[in-house]
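Below you'll find only one chain, the form predicted alone, shown as structure tokens.
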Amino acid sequence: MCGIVGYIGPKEKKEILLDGLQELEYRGYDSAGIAVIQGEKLNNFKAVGKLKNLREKTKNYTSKGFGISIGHTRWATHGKPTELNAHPHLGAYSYVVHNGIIENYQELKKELQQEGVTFLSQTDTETIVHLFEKYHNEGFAPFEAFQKMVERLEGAYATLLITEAAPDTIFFAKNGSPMLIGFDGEEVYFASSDTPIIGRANEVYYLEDGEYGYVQNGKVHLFDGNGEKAFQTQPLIADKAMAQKEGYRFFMEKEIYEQSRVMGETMMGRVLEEEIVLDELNADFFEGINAIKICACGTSYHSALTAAYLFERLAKIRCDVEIASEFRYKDPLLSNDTLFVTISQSGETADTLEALKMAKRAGLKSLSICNVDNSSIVRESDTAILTRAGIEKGVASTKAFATQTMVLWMLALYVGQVKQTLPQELLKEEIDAMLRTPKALVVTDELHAKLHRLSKRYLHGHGFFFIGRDIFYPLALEGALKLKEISYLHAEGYPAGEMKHGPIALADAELFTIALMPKTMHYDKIKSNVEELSARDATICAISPLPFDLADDFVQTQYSSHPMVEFFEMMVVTQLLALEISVRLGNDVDMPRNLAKSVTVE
């Protein structure tokens, strides 16, 4: 998501994180900043908005001769985009940036008010510079703060701290959040990815997790649970673009292979061992809400037929999903008593913000799910809830899908624990579950490589079904739409128990069924679905914990504990497999013909 430079030398300090943070731009951002101590003195700049603002801002300062200085591009997550929210966070002596989320931050905010500090954002990352400055102000050396600081760290974090109390030193921690080191002789840069160091760093070294240290006199001093430790670079690759999709063929490729991450950046802070934590929510919001419609487009519109099922099985309150083109014409009837959800990866879908609009007019209550902070729908609703995803390059939603449909599993459990109709034990068994999820999306190189080969059995015929029951019909239909967008080639997804009421008679031994079994959800009465079609010759490519014997492919999913697990997990095997029957049919995976990534027209 967010994105951090670093560097320490005697260059020109403001152009070098300038130019690396626009080197980041790819990964999406709404602010931007700067800090750079030179001798003495600190001075740091923020801007809201693209880089050109910070640029401006920056522009009579100058920065040569020996200085230490970072820089970050933040993507909202704790807080508005606004310049105080903006990185690097000031202490009163220090400064720092961060990439990821410090889960226990809230603790750490409470204990540090209590003790006098006074924090001026809404964000996690504050807390981090207020405990540096505790434990120095207590009278450990700078490294000894940084090192107690960087104990008390619970979640995901990249960080670089820069004090006046050490002037010529940066101190860095990584834990779940990508950050690297580049050397040329005796300069030291730092940065989340390879892109703003290229061409300026000759070696690098990738930080692992639990890693942590600091730089001084061209020095890297590197540390782990075990005490100060050696370390090997290695040499910096020279291609950019290859650099920016960290070496994979394609954004969609590196998309899915993230989320298992961005899942568990996804759920930090916000699912705990026993309940469901929604800051963003006041603890009255659902007083008086009786029901729930959500309104969506495409992958989005998945994402909330799923979350139908989930809110009625488990919070007890009655759900119905409209799609938003269809709903801004038919003259919806609207009660006060239901909560008005709207679901945009961008925040700037046109239909859904018009049904969004119709709702704010007719007086409902109003929440969105979204991935961009400070969009069109996010400003226009009551509250939001942020997906964490991060920017979305490739155009067929891959990891907005999955954290869109994980926020609406937590808002179900939420709604059913404020409301009273989740039972506690029934609760925490699903907060298990979703603890499992991130590694029910680990992709395997066994499986890519089964689905590569697979693919090649899939590139002609007459058409797809995707077939599967409850909410495996949602993600049927997902699947469905990602061969479509990006292959060209035709795919339906249906209710498996609806094959019979038609469909069935488009069967034989050119259509493609892509039938999602799994063991925790009516597996005998989707296998009987699917014993129908392969009778009347289609070929059937199974996804299922269980072997199947009639199928011609099958494709065997790990996890079989919980509906939601499986459903991750093949969600992951469908967007793969699309993906690999695209590449083989030499299409343009990312940018797929007639579609745009963000839908702002009708």
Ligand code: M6R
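These figures come from a predicted structure and were not determined experimentally. Numbering follows the first chain given and starts at 1. So that the term is clear: the rigid core is the largest set of C-alpha atoms that superpose within 1.5 Å between two forms. Compared with the form predicted in complex with this ligand:
For residue 536, a C-alpha deviation below 2 angstroms is recorded between these two forms after rigid-core alignment.
After superposing the rigid core, the Cα of residue 56 is displaced by 2 Å or more between these two forms. Residue displacement note: residue 126 has its CA displaced by at least 2 Å between these two forms (rigid core superposed).
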Contents of the next structure:
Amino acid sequence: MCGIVGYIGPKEKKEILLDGLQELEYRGYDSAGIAVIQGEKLNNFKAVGKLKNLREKTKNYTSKGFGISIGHTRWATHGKPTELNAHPHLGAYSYVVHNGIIENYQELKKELQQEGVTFLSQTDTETIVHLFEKYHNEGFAPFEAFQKMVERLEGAYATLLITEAAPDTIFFAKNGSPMLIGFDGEEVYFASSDTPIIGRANEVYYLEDGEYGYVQNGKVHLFDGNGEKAFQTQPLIADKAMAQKEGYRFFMEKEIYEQSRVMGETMMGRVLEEEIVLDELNADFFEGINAIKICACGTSYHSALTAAYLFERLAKIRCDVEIASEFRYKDPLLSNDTLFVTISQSGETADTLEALKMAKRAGLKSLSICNVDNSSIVRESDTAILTRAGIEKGVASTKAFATQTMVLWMLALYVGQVKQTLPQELLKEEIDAMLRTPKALVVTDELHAKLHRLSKRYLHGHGFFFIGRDIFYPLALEGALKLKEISYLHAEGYPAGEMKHGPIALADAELFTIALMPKTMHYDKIKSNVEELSARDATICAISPLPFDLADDFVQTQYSSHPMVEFFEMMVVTQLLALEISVRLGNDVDMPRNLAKSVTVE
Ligand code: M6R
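Given the form predicted alone above, I would also like to look at the protein as it appears in the form predicted in complex with this ligand.
The complete assembly is shown below, putting the previous chain first.
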């Protein structure tokens, strides 16, 4: 995920770009850059890290008067977050910004290098600008050269290009990554989403995949495979908060829907056909490591518990998990052959950070799995793997949990790979399942409507038990946490087989049991556990791909080819159920009472 802004017109371009990029910073903040062509003068600034560094660098620069300009905030996919890898990328006389991945960039790069082009960065994006200049240098007019360049690109892109060869024109193309064009009279804006142009433009056109073109003299020329085409703009929504929610009622709802897409981002460049590649880890990272200890809090703790099953089952490495606030005061015995892993969405959770410091003092190697680059936990760790969920605003964590769990699954396979404890055949099966996950995370209208309907039956009672076995036990814990956080109803997650050792005493019609009944994992065992509850009159809501006669309510899942795929699909069901119950109870879904997004106190 990267963010793009463009502007053509007489206003102060630097401010428009920087303010726009600020709105998009959630899409990535490894580095940022802008390029402006005004008259004959071309200016370009780049800075590593957050946008404030670029602001500082450009503080004495002004850019009033007619000109063209593009800006970018980067979330690194190819090449480390350095200034050379930051956008805009320069050819000999043109600049480009890009969001997405050019899948055939290696082939294009090789071709260009053979023709004598020197590449300065490690990015896929740089091929775009050189390809454009190649065609222009061959004698094609700027737009023809741009068109020829677009024809060669494979993969996902939203891209803007400016060139001294046409200093009054911005060229654009979109395929797979988002981009829109904003209009205010003769002034034209480009952006990855609405928010950078709200308050500036009043009309908008959302580009479709396969569209490209140029803007010149206040007029946009739009093309697709069939040539130039007419297009219809629409009024731009004026409310920024509404725009940020992109039409959803709550950030949490938007984040649940985003999970399918962000999972793709989490896997990008890491999950290959027959191998897991984690550039963040040196080849010898696991040398001398015989065990893993994970510390985390809340939802992150639940992803850690899930991971413990995966590490032991897939990688055959011992793994234990502790709640960070407990670990801190128990005088733990630590040994140097243990890798200390912390998991945190925010990277600022005080207990997790302190646990990490303790482990470091004891001389343990550390790895963090985090959603926020440069956060305290990331900085404190020897190395970090970012979850790439994008900013999460709902206090109740959803997509952070999904992406943490995915990264941990990848890590388990990676450990199995480097330690050669995971047979190649099994690795391949796991990878195939991983690649099917985004599909299982898609929220269909039918599913959401069903959970909306069901939710009205679960607004009272004396409590919920979410039950599951194996990896579905941590998922049960997470489902219960989600529900209690935003509904304020009492909910517990429990291992299904443990109910008969005490909690079953609570069973009656007012005890709601949410039963996670996957087909691919201990189905018959959990079925018996649910039957025991049903026999005591508990109200059962079963989530399963297999119909279950004793269920009072039943949510049928669609994907049952692999436990983890089932896990992720059931996760979405529990998240939507919590959301809909909370809405019916009239609670503040995004900012539930007594909670904070980042818990920076002990
Ligand atoms: O930022 P972290 O992942 O370290 O936060 C840990 C917990 O505070 C967090 O997961 C909390 O439980 C969420 N509100 C769960 O939805």
